[in-house]
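Below you'll find only one chain, the form predicted alone, shown as structure tokens.
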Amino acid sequence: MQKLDRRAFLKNTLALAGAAGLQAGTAHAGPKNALSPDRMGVLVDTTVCIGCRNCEWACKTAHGMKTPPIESYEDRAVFSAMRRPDDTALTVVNAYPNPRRPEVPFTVKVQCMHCGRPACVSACIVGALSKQENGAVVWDDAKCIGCRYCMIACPFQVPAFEYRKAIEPKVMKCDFCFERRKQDGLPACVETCPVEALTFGPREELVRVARDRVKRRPERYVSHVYGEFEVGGTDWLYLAGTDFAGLQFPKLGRSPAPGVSESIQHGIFAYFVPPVSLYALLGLLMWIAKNAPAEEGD
């Protein structure tokens, strides 16, 4: 067996990496963010939220997702347990202590916040999540390749895979009724509630809106418009008559979530260096470690 010194090994795989990913420099995969200033939002009021989950049955209903008869939601036995959104419940209502009033607790609706620079959006390499004009968060399983970093990154643990689908499973979440929306309408929650607990409109009018109610009735609300500020905005603003902590929203800084990850990733797959490549340059690391110590013993 011919013997393979190291100088010729360094010179065959730095040349394999250069010619299978460095060639390539004019691919990119990086973010579609297109953060309108116009774009649009809903503004959570959960003292005025009944808990009815009509909004759970819409969603539902809007994204052809097996529902139950909308009968069946007035069962309240489920705020027994705190729910988060799945691949089966793009949104959920969870029940938490009032301190106020202990006979009525707080209901809160849970979906995708879609934020204004979403970790997701970053995280994802391939450019399978953006965030559209409108506000939007979308999700396109043509380009997906399911590495699933976008459940990772995201700071409210949102996005959710179908585990219990072998063959194409989706990432899923709130798409903001992006279909819906397309033709003029509203997002199914937002249309189905019977309390309008959930007000759809321009971003900036809601935190105007918001901030006109906590002024208003400081016996009511606390003083956060929460999404507001936390990493560096959400396009689904929340009100709420105790302090967020208890009702299980993650204490967030004012800093985009996405941070570093993007310019490492990104920074990567804007040169299209490819897996290969990769594979490569980790071969010759694991083969001079491996024949370290015995040419120092030569």
Contents of the next structure:
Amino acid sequence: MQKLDRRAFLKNTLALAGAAGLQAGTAHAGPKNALSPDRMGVLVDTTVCIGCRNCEWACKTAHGMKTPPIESYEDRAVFSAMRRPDDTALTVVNAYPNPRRPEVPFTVKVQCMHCGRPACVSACIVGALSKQENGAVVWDDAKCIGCRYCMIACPFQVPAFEYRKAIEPKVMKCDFCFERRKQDGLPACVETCPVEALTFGPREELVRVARDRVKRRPERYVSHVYGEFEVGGTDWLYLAGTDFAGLQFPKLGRSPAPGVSESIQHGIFAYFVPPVSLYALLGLLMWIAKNAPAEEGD
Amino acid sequence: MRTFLGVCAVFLFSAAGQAQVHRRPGTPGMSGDCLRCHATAAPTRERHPLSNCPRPGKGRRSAGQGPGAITMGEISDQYGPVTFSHRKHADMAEMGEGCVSCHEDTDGPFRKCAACHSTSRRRDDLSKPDLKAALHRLCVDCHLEWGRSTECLFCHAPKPGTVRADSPAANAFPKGGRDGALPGTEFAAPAAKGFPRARKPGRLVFETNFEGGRVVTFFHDDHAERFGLKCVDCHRKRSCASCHDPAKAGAGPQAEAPGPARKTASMEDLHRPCASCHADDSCAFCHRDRPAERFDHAKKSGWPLNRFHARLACRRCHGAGPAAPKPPSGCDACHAGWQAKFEHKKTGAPLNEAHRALECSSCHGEKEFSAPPACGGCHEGRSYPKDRP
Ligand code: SF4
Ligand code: SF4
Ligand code: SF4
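Would you mind generating the form predicted in complex with the partner chain now that we have the form predicted alone?
In what comes next, the whole complex appears, and the chain from above leads the way.
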């Protein structure tokens, strides 16, 4: 167990509070959860997606999960019901009516958005979830205590729990193909997509590409790059030909979901500091945070 | 030297002429509507494909100038090469944007797709899709529309040892590739794979709001088959599924699709396809009070068509267009010298020596060959087919 002296801890937490209060883009201090400006993301163009669900198959295969043969994914009957990613599928594709071309519905791939300032990471009291430098938000089963706070905190309802497993159930969510990418591979879904509805690249470049597409084809796209600003910016971004609300994207503000005091509380839990003295400290920190410049969000 | 200067002058003048055309949008003389000339709404200096070349003498290519079936297999890893019926697709594209529905440039030889689209998904320039995606997007955009399916093996042949190789669909694949087609040849649409052949309506009845006659009857089959009109002569900018619709694929050739005429089209647009032939006809030629009966050659002309003649396109006898000549009368007009070559036994009734010497009209009065021959003139009480010569 790590024992910090109080002075160092105070310094750390103050830095944390200050950083969180100031600007998006510098969320959490420390070696993990750093927000690298070169982090990678994926631009999902739902106007290009054809709903082939090859990505679903590729994701399962890449993660050693059980899957029926690939051609069974061509069955479009699954689109009659809405699906969410769960412990058996880290990503799913849903279909929505397209009034302009009824034969060709809008199809939308859903998975973890890999938020820049992830609520799941903030909510996790033992630091089992972390934002990696390459953009991925990953889960560490060695640390997880199964509290499932992340599931409640995630604004996109992504993390899923293996309720069916009695022994060592896992929290399951898209890990941005963390292991594959260590070997310089592309995310499995990106690699397999036949029409490149999924474009993998540096997030900043993807924002540029997305804006450019909207500008060039205003008749094709709604002028909104979902994830550019939502909850402080996500690394997976979306383009659509219809209002995002119609595609069941939650309407979210620009500020990151976790609040300042919340992260401090979790810092306390993580370091196991005796509670009494720390509640005093907490009061002090909240006072600091309250008086910090109120420009959070944009 | 003088020639060189001359060439330079010509070059400069023509360059000036082009600058006229290529002035930046928003400047006087340029409408700002890029799509008037370009195949893209946002042409750039590097990429400015033309939809219809505005320069004189450099007309757009037609589908017929393109190749027949082609094989595409440069980048396939999971699959064998795709045999693509280019000309058939080009014919269909004529109903839309033409060659530029797929190709980026019609001015001069087409560039290879891979000249611009990277063969690697991992690349720096993310502004355009990689080659695999660029090709797939072109195909799937229509195939999904009419087929409501993304079945890979509709186009791809599976490769042994790949994940698709042992799927049932793969094993149903015909040996020797897609429909056994060979590069450079055309092949029939794969009906076996669920391809919905174009609907071929028979009689169509439209309701219009023209007071002088609200009902217009259109014999689609006659126009398409007998009058030799091509789809593109009338159909423009329609969705693929409006003809190739699996939901309506079972509709037979005589299926009627009565309904109101399209309200969105202007009066001019609605009449344009008809006007090229019916310009001199009165409104009442098409606009009636009730649906028209099918044209009957026997009733109209008093000359019934035998089963061979009924199969001919009208223009084989009547020529094409309003100034068509009067149809020929008498067999010799088309079948010159037929009597010398004619073998009577082909009719199923071989002639004996005595009968072979006779004139046709001795038995077939008025040269009416579809009626039974008259035996009674020479042989009292005899008749065909009870008695044979
Ligand atoms: S989408 Fe949910 S699970 Fe994914 S990073 Fe954001 S908060 Fe965490
Ligand atoms: S990035 Fe990897 S884990 Fe995430 S959906 Fe794609 S294939 Fe699945
Ligand atoms: S593989 Fe690509 S096109 Fe197919 S469903 Fe997934 S995102 Fe859409």
